[in-house]
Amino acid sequence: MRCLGGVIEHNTHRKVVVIGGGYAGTVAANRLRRRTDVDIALVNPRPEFVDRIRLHQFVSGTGDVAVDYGTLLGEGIELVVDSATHIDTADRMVRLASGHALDYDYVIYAVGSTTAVPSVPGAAEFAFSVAEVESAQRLRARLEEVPRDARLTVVGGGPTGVETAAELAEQGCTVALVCGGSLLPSLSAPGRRYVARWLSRHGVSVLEGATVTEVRPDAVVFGDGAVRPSALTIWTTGFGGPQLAAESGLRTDTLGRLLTDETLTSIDDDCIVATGDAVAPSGRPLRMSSQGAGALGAPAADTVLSRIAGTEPAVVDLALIGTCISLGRRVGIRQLARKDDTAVNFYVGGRAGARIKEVTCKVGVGKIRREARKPGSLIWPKGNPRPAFAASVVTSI
């Protein structure tokens, strides 16, 4: 579908309407204020912003993920508490669970990322996620309930599944982390082994090339038949989307990304841009991050100034050069990479390692708060652009 912006005739205003108000659509949201001439609302199903990277903090009770949209969001945004149902691109409107509207001139798709619901007997039942906020408080209240001594397990050998492991270990809980490859692979193999050492000193069982098979109650069964007690089970591993733009008649990857140019547009509608971890450009998507979510949030909003202004788009050029993974509260690990985001052989640990994604953090929110004072702010790493589009890469999903 051809959208019909184009350029903005005199004292003429378009309204753009972004779903989802993590790193991604907030640094967007801030963006558009580069012109007076838009109107923006944010939808987003909470009144708070959500800071996500500190949920594992959040559950071992050494941190909030709570930040006010009032320090956040500039002047002239509307923030709309509510759920987006339904992009009704034939109207051009944004359904919303209270059933009230909002019509757009363009949307910027910024859903964000959840854990996959597990298809493991019982995980969706007994296990719990680190996720999101709601489900985060889920599991925070149960570990609460269960005794310090208790045998915890946690599944998934990602930087969510090892930095949870961490917290609670540090806390003195027991600990089993089921990898069902190798711990952390994203990492190099130097970084691998510094973060293991510190896990097996803390008491942590790292269970590598294991797969679990029903999750119980009070126990984890594996793929050799093994039975496991554990009194609480956390399920970090897999990534799913939210299914609003499929169940629109959007096109979208398996896990629900929508499928877009290298500008960010969808394929099928050139008024819908996605960013953050709800974009798949070219049906290749970057890795699932709030690194590469806050960044993406700046090119999806100058992709829609682009087209109001009646140029053409830039093509997305971002690269991601490393990982932050904390260790409890006094150490970390800062894995550097190429542009393309592949590790290599050096990292910083310790409590530089700590410091260093203790100012990850802070940068996060920081950079939002930067885009609300001065639109137009937000640099990101380059160097890694991406390949021109391709519709048989597309079309072939």
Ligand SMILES: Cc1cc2nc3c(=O)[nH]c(=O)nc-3n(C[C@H](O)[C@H](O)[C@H](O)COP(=O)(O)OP(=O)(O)OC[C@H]3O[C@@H](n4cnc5c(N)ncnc54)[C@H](O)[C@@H]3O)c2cc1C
Second form
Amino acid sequence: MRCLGGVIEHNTHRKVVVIGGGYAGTVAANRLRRRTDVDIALVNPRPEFVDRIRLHQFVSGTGDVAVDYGTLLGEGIELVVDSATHIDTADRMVRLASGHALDYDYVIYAVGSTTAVPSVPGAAEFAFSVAEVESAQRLRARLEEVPRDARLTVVGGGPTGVETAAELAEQGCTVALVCGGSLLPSLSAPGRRYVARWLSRHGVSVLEGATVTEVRPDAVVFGDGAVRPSALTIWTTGFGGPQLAAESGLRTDTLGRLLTDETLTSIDDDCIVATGDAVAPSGRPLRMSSQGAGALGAPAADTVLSRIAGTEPAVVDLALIGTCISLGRRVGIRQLARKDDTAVNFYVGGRAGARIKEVTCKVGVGKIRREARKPGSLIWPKGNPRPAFAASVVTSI
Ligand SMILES: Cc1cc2nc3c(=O)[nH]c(=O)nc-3n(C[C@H](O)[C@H](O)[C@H](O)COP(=O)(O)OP(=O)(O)OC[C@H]3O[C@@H](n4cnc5c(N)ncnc54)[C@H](O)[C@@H]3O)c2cc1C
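Okay, that is the form predicted on its own; can I get the form predicted together with the ligand now?
Let us now look at the entire complex, which starts with that chain.
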């Protein structure tokens, strides 16, 4: 469905419903306040913002994740504590789990990412996840039950797995990190070596090239048939996506990310704009990250504001500038990267790396507050223009 060239004729206020109050959704909601004639509703299932990038700290008891939306959202934004269950594009209504519905002129789809449901036998039943606050709460409760010297397994050698394993090791847990392929493949070789040394010094067994093929309540089974006792297994092999868009009849990629053009506008409906982890522009999504999500909230809001103003929305240009990974509370690594997100052979480690990581985490939330105070103030690294919208990529998905 198209809304008359994307411009809605109105004499009254426009209504924008932002679905999802994570990094992307809160930035977008705040930025929409650049216009005073926009009514903004932000739908989120919880009454508090979850600082997801600290969930591994929450699990280990070294950090908190709840932030009061009152300190993040600009005046006039209506926080609706509920879950969107359907986007009714014909009637322009967002249907909610409570049975209520919100009518809209535009939707900003910012539902983020979720735990990827693993297909490995036993993983869905017996493994835990740090990807969402509810699953992290279950994991934290279970951690309190297992004996202090129990053997734990973290499956997944990416940043989430490494941060989780490191946090637990620093707390004195005995951890094996099963990487599947290699440890942190997105880092440079020197960066990987640095992390591997830290993990080894802290007693983490890093199993590169090993794959878990079954999870049992008290063990993991490897591809070669070996069985390793595991009192608690944590699955971190990647994120999935909520299926709300797909279930609402909008085209998505295989992970449920909304397919959009390069202005972040749905390829099915000009009134729906997506952002954060939940968007796949031209079917070629950026890396899922809070860094990308916070920044993408701004152009998503700008696209909606352009459509309201009847001007052409800009294509997105965002350069991700490397990765920060914490190794417990005292050490971290800041891997530098080119504007296309590929790592260079330079990193900052040690306490300096930890400080950069902590500042980065604070900046993530700080940006939301700044945008609340001064809508339109967020700037983000550019210089990585994306290839022109490729309809062929989208139609082949
Ligand atoms: C342990 C951990 C550590 C991480 N560390 C880093 C890091 O160091 N650096 C980094 O860049 N990234 C990191 N990430 C990834 C980062 O957290 C995500 O990429 C980021 O949260 C995406 O932001 P978002 O706004 O798109 O979505 P989210 O932060 O996931 O927010 C989406 C919101 O939408 C809500 N929602 C979902 N469905 C609905 C619905 N139907 N109705 C209403 N609301 C809905 C969700 O409940 C959530 O509140 C980490 C992730 C984890 C789990």
